[in-house]
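As structure tokens, one chain now follows by itself in the form predicted alone.
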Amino acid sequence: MLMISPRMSSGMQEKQFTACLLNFFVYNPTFGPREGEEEKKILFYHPSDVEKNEKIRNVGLCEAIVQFTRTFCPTKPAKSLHTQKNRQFFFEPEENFWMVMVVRNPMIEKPNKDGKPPTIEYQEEEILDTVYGAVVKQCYSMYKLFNGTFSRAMDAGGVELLTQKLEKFFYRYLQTLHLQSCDLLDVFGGISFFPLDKMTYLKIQSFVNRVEENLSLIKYTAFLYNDQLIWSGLEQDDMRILYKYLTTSLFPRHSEPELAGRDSPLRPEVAGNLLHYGRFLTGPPNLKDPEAKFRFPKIFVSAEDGHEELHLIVYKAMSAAACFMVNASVDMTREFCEQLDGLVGPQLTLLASDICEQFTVNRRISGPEKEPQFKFIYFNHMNLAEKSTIHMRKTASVCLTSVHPDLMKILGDINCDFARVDEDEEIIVKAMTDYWVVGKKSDQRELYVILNQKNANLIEVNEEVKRLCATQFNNIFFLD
């Protein structure tokens, strides 16, 4: 991504380039152990048009770095390599399978007088290892969600099947990686929960129980409203990656037709249906179409004996979405989909309207929102709950934050410090821009606050953060 900043003095323009993906590859060093067989190690390489010898050279270099660092610490191989122009991230998700992501450092191109070529300055310290290391792990988790493990593909069809699966998945997935938008939220990989009163929550629980009882094929259910989670029957780690897929890929893809309105040709399945506003986001777009195909994406989730394969049915009515998971060995039929549509559609529409009403009442009670003096990010490691007033919108393609990138970098640095020690601690930083940045780690919870009070002193900042904890997190215990 290119950003241009004009220089006031000379009228010449500096060009700023953000971090971007240079290479991404998956290899297994045991597949080509002999000289002349090095290409067999490479299971996937992006970009694919790179010359064969360069691929072999790049993979060989990474293999050498990993082996060399193992001599110092056999149990903890290298995680990243810093160079002037780029940063490499290594991850071994399964034994002997390595994923490597190479990111070009942000740079500034400064024009020179007298027609000389521009000077390029690489900003080596702008990239955080924790953030992009988390991105590589997300790549594997997302692959595993839709394809299962690498070893599963090897058992089913050997190297050939694995390379096909990697090619098919990463060719599309890497296009959705917008590295310049990655930040602290990628490190947490948390879930935003929707706040609800007890009665409405019980209605949702009752709805889930009723659907699972009437449609016995459904094994797991998840319920979301406004892209926030309310109920989930999945394990935490499975829900975490499914939540990321839903909120950054599936829901944004369907928001355009939704905004188009009821009479739009983009929503033919709603036309004439006055009973409810329900529709399938995965599977058949229109149940009344005689040619409709009843195919749903398949996902893999944790089970007692490894992983189980499931059909993912996502059904939405207004702002409420229900995800139903059915064992993949069962064939999906028109009859089942019609039954689900008839049962879930009207109930989900009513529930969506109840939640909306409750949300509106709560907002009215809490009064008009004033622009606060502070912005914060909160994360709970125990239940993966995440809340941010810094991010106005975060999807795969866009990350709108209401603070300067330098402040986001400070938040990332504080998080790195927290990760190094197990004890609870607090860090307060005064930024060059006169903002105060506070990080608080207490009992598996982390809170990061940005305060816009340039004349405040340390004691006043501390008092302000205590006030914030008392108002926003009154039922959460933070150590002082």
Second form
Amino acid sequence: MLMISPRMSSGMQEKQFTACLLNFFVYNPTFGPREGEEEKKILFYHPSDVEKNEKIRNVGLCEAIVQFTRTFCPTKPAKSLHTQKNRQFFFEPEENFWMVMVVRNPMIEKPNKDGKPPTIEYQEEEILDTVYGAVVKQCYSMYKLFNGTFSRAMDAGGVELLTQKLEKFFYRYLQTLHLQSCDLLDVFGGISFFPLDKMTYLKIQSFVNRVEENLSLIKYTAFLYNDQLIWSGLEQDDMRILYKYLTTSLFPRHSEPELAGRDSPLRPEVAGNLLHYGRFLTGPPNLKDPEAKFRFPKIFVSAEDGHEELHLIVYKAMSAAACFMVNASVDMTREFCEQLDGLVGPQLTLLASDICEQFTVNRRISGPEKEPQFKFIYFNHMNLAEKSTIHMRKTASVCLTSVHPDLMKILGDINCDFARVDEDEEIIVKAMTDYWVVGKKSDQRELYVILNQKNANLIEVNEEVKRLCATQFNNIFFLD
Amino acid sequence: MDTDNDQEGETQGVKICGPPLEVNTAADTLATSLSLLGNHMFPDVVARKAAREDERAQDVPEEPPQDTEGSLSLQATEPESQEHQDDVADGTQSDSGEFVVTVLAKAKLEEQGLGVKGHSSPLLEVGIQESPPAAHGGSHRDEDVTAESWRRHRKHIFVLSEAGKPIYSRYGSEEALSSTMGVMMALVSFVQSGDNNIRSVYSEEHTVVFLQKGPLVLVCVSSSRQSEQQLRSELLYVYYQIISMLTQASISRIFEHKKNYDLRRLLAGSEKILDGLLDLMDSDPSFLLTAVHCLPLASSLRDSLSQILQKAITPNLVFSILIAKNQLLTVVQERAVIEDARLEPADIHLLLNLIGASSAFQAGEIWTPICLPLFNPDCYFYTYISYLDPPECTVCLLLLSTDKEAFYAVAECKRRIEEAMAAQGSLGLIAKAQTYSVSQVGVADLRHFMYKPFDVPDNHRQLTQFTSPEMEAPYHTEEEKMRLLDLYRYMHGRIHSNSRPLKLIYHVAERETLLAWVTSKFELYTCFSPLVTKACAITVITKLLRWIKKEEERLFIRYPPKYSTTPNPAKSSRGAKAEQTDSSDNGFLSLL
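Having seen the form predicted alone, the form predicted together with its partner chain:
Expanding to the full complex; the earlier chain stays at the top.
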């Protein structure tokens, strides 16, 4: 006879909970300076159903912490607060406007005997400040990309307009934050570039010139293949956040139709009556539809006199995507869109298959895919170029990595160590799991390598990384 | 009025270099605090006539190290104590006329109106005369806490009570900082009210770490970039140093009775000890490594010193410790006691700091209660402290007893030790002992190292020790010394991270190359010249480990001797010295 104790069956196992978003709020301490008016300070609060006094309390704590740290350095107040249960990240993107993100520490729930409530153990040192500090900044950049600054909203419609905009934007955006999969790449906020030969690159450049010449309304253009950038006319910081939006939000939502054709690009003539594969990812899904609306998302990018507002037109053919930006004061019409579709569609389809051909050639040259002895992340602060063989393709929901989260955190630690001193450094560590992790900083470049050979010694590790640098990075890292 | 002051002074121990606490309200508050503390004695502390010419006596008079509330009650013996005190005073004066003895329970007597006659201790007279703030010229306590220079201190430390009352601040007076400390307490309790605990706050330049220990809250505001773990352990040292003077039990008792008690009353005068501790922690890696640094000594000399200590015993003697130049020479332990618990390096650090922080101890013989917080946070050892080489005062003997009445017996032990050492010329030999230079290792490219062997099974319960050469060029300036220590701290923080510990770190930077390595047998931090290759670094480490192996008899106390002072002759045989097996060399080459 099999007896199952009720305790056993009710699951005596420990339950693991990952880090998650507890609160996210925006406040301005100057909006409710008097006692009893504290609620007026709060411009946005997530989750919205939190009781009013609780909101006021939480905002009050942030204010107190910031004020307290000003005792010791008036110009550099607190950036984060660590407590047993959570971490709070403070960011003042515009004067007196504070954004705060509260992240619950990962925790383990351990069941207790005799019906006692389970013991909860918080893992207080799992969250990296640099990573989540960067996430908060990213939140602001993303808001600003689509709404402009907080003070712009204030000027246009006062607190009321600002709270509306915050509500509208963050309600959706916060749902797309996947805090448990944030890592070093969020700190870099880099851009992955597509490596191209000169000829193809020139083809793309002349394509961009041609389009901008023919459609003079277009102010800026950016060109991407898959999730990689090839050409951009935008300022670096604007491109960085636009890139983030495109690759983590817009493209993943529209990826399916391309899947079929990516590896066997069909030329328009082969495709019979179909002239090209081009289509709008923003704006009208189907130009032939008489009901089609010609509305495009508006974005704000930096300009000499502050910011300029633009229509964002994203047009894609197979794996190639072109972003065209047009001054927002101009109304977008059917004529313009048809003109663009007619001009860009066929050319972009051609370019896409050219690039694809080169892509496959490149792959063939580099030889059959063998599980490499190492995985790496590279980032260049000067051009924001980033390369990772650790991360799989990004999707809308998660950014999958192929290594243990603890190793990713060690990379984050090494990144913090590099920030301590402004000089070239190399750090090699051996983790408790015997993995070797190597970090190199040279000039503005950082390289992080995780090696698979557990029994290697320091000298072998060094040799391996030297080889990697020679083959992948043209020996740009000099130290030893 | 005078008598009031005296009473307060004596009862609280020392008020000498503390802020001018409400001296005049003495009578009232004193009564309350005494009633709080109940049936426990206040040992009056120390005192001395000599060394007035000592410079430090000018602006900051030496204060007795602590001011304590005994954990043992003493009703029955009080009257005897009184006599005892007189005896001692008379006796000693006729001997040398320059030392004073701590008399336990005197305050208790005063409380009952029995004590205090004409002759109050000379130190306290000094203290009272010099207690006005003017006497603290140049001290950090006078700093303007709104000035940029105050903000720019590398590490602030604050201690406050749960009621938000300031107890200690490293820079600036507690009064001037009372609102800042009030805010700290408010933050702590605010977070607590949400069923949570505040740990730390990070800004671009500072790390603020909070530590709550019983009724005390300790806060560190640091721009040193040390890890939170390290800063918290430093706060813990501060807490333990306070405990070493007051005991944990008495602190809890005080605050149980009166939440807003001003603990400075009991700690007055001990600021210098905490100041000293903080300075020491910034400059001495012993605290970081939680290991004791011994003075390198020929093993024959160390053995003979141990034997001298081993022979000079008296009932209830627990530890005999000999230090020179603030480093350990040898420590002999009561066998039975050491079987229960082990002498922790942290306790030794606190003892050494206590002694180093005050020149009062140089004056003769001191008999004072000291708590070893890691050994037992709730009770005192009665500690005999005496320098053996006045006036240089580099070699110090500490004898810890559990018997508060054992002063004479213990002083007699000291006399025997002194005699034996004189007969063997030990002082001269000790004076020649020195820390060593890294060049003695004889390998190029090695600039500095710290090596901490772990307990091996044969002699577990041994005091954890480490060895390290002098810091030499390019680390000879204060600034560079601190920079190297900071690099070590950073490596230590990473390799011992709570959540992501590592086995090895190899760090190449522009000015030096560093390696930190933790194995099951040892922990090693090395600093090389910046251009060393990895292959070369490994060779250097191999040679270094061999050298340490060869020198370990000189560098470490290998077999801590023991004695039995409890009347149990069966156990009194010499410490069994198990043969050590050589193990430091095993398998490390394959690891690197």
